[in-house]
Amino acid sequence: MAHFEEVSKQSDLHPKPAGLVLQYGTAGFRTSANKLDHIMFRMGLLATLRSKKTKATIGVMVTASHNPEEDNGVKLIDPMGEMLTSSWEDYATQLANTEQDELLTTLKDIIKKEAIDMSREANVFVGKDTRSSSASLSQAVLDGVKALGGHSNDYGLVTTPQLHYMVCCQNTQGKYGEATVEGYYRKLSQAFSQLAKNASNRTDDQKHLSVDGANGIGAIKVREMESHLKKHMQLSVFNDGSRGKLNHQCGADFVKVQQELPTGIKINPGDRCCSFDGDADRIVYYYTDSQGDFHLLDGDKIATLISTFLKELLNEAGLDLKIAVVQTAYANGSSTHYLEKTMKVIVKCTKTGVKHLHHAAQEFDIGVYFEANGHGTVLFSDGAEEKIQQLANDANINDERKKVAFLLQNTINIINQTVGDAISDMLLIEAILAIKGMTVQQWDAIYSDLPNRQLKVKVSDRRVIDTTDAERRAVTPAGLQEAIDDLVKKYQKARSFVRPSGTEDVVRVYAEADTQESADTLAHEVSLAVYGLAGGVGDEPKPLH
């Protein structure tokens, strides 16, 4: 056919350097910029094979979210918005390590095993972030589709949750919204104002955020929104990209894992501020105190926020609904015990990868789900949506139970379903902050959070850490696993977890307990434990005080 021509004359413009074998991991494949142009024009193809499939709009998002400038990457979007199922991962992989000589029989196979109808048309919406690589590694994308005779639309600079958004609005015929940025923008600004009429006289001050774009495409796109949001929010917008470089000493992960404040930022005690991550599908928020202490609003603090409020809700709305919050075992130990014990609400906990907290949240009514990193949303199943549809259409209730069933309604139109979403979130917290009349303060003292760590350890083959139970616990190497529980031991309300990371060459540690001298100690004693029986590299992990 000559499609497969065209593919083979156009790969050679995108050749594989020989030799190189890169895996589709937790967040897609993701190295230096300078390794990835055959892998984007391989992935043009296999996201055209994938629309031919599904018979939907798939999308392609150039990025490597939090990590350097130099580096990128490349995730697909089901037809739904979610991520790409893993048993593509599985042909993505091949694709991208199979030599140049061999990439027509690959793809042949591929199309070979899952049936695919080479005659049906492909469509394909293609997204990149504002690293300077991207504009060419997008436009390799673009090279595969059309090379395998798809159509694409290439929405140029997105954040990632946009094209996820996209994707589900063209494939739901605009039920879930209209497939634009500008669409985006109204749906969720409109649900914004809509919540915010239940917030009563906020002073300009208490409407103020200030927001750390992390030098990327979020700082870009909360911008072009803020027109959208008019009086009802004051957003003070740092590290826009005019200066300084992606993530560097900046954004939600480097907030997160260094538990200090963003350079760049110009704030007073007392001040609510959050940050995105390098393609904003993560946010988190902090302030500083009058003593100049640094306070973390983690992913934790937020699925507690909006679980008590959607909780609340459901109440007060006289709604049955199961509610379940999500998390992985970095969630800090506090944040679980307050929502089993005190919240009562079902908690699950999951392996690291938002894909597999997506799908634990599937199976309730309403599921929030949050990495502690600051990844994470809200889903609610059909059934759900039609319970609040219904109430908010019954004509019998009275005024109250309206009003509740209304704010139900703009809270799920406020939330981007489909992936975490910084903006979105943003949005849902500052609402539930309005509605609540609660400071910044007051949600983070809901609960206190264990003083914890994270570290990393350089191993030969990080393999060999091969973990169960949510990958709370090692299984092998042998001896492991026993070693730290008599680590743990010495601590109180200690806790500890190593498993190898699926997006670093590198295996990691955490540990909380009651003080931050004795987390930073445990994490240490555990750092050395995998350095002596997972095959340490390079020099002995050193005491962090």
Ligand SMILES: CC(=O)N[C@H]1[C@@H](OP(=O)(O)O)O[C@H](CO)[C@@H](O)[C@@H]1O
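With the form predicted in complex with the ligand done, generate the form predicted on its own in the same format.
Left out here are the partners and the other molecules; the chain alone remains.
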């Protein structure tokens, strides 16, 4: 076949370094940019096969998200804008690690296993972030698509969620929206304007938000969108890429982990601020108080705000829809307690990793999911959207219920249901705060986080740790869970769990308790138990104080 000759020829221009082995994980491939050229070419090939198999457009995003600037990465996007299905993750790993002279054999194996009709058309959307390496790496993806005779649409610089959105728009024949960046801005900003009309007499101060763009693509895109939001929002964009380095001492990951303001942002006490990560699929909020103390509102606080708002709207609309919040073991115990006991919302705990949360959220009429790091969104089932639509069109309901139905419709339109999206989440949060007339301090006061601590312990083999109950309990090694249980009993409002890292030989330890000192001590004692029972290497963990 002519295509295979072309693949062979092109592959020589994107050679694989002998012996290099990489794994396709939740975030796709991610490593130093200089090791990725062959991977990108091969992911172009794989996306073309996936497109032929699904008879749909597939997306390929070149980004390393919150990683340092010298790294890069790639992830594939399935037809409805969701992450690549896990059986094809295995093909991605296989294809990436095949030595140069075996590439065609591996390719033909995948075609045979999946019974792919190679005469079918293939369509691939490609996007990239602002890293200096992204231009040549996205070109390698395009080369791969072309080598197998696929058609490509190069969107150039886009946020990761924007590319997920375009793929979904394309494959729903425009039902989800228009597959252009401008179409994305229009859909979200129109929904935001409609929601903002329900906020009474907002002052310019209340409309103001400081945004830390992590010196990445999010800063560029939020600036492009600003003109659409003029009347209802006033943005000050910091770390916009004009000076600083991508993700360096700024961005959502830095703010969440360090619990401090990003560099390059100038704010007054009480000012509302948010940070995106490098590819704008995560967001966290924060402010400083009059004493200069820093207050973080992470994914847990965001999920609580959104689910509370939606629950209230459903009650006012008289709609009987099942709403749930999906969390991981890392969610703060106070948020879980508040949601279950005060809001009477279903809370489901799942394994760490966005894919698991997304999947669990699909089980409900409305599923709100956020990881504590600020990656998350809201999913509405087809049935839920239909019921809301019917209510909005019902001529026999009173004005109050009709108004609520329109609020729900615009809430659906402002949300990017394909994946966590910092810009979409920001607009939703801003709309909710405006409608409820809430300050960032009042939002923060909904509940108080329990003090917590995360540590990691180096071990010789992370696979000795096996977990159950959504990673909240350790099954192996023998005696570890019993040791953790005994330690937890010593403290008030305490819990702790351990889980193996997905990428390195370390065990992650999480502990929370009624005081920071107790949380720190518990985390240290559990670290010692892991070190002793799970094959710790290097020096024994030292106390934090």
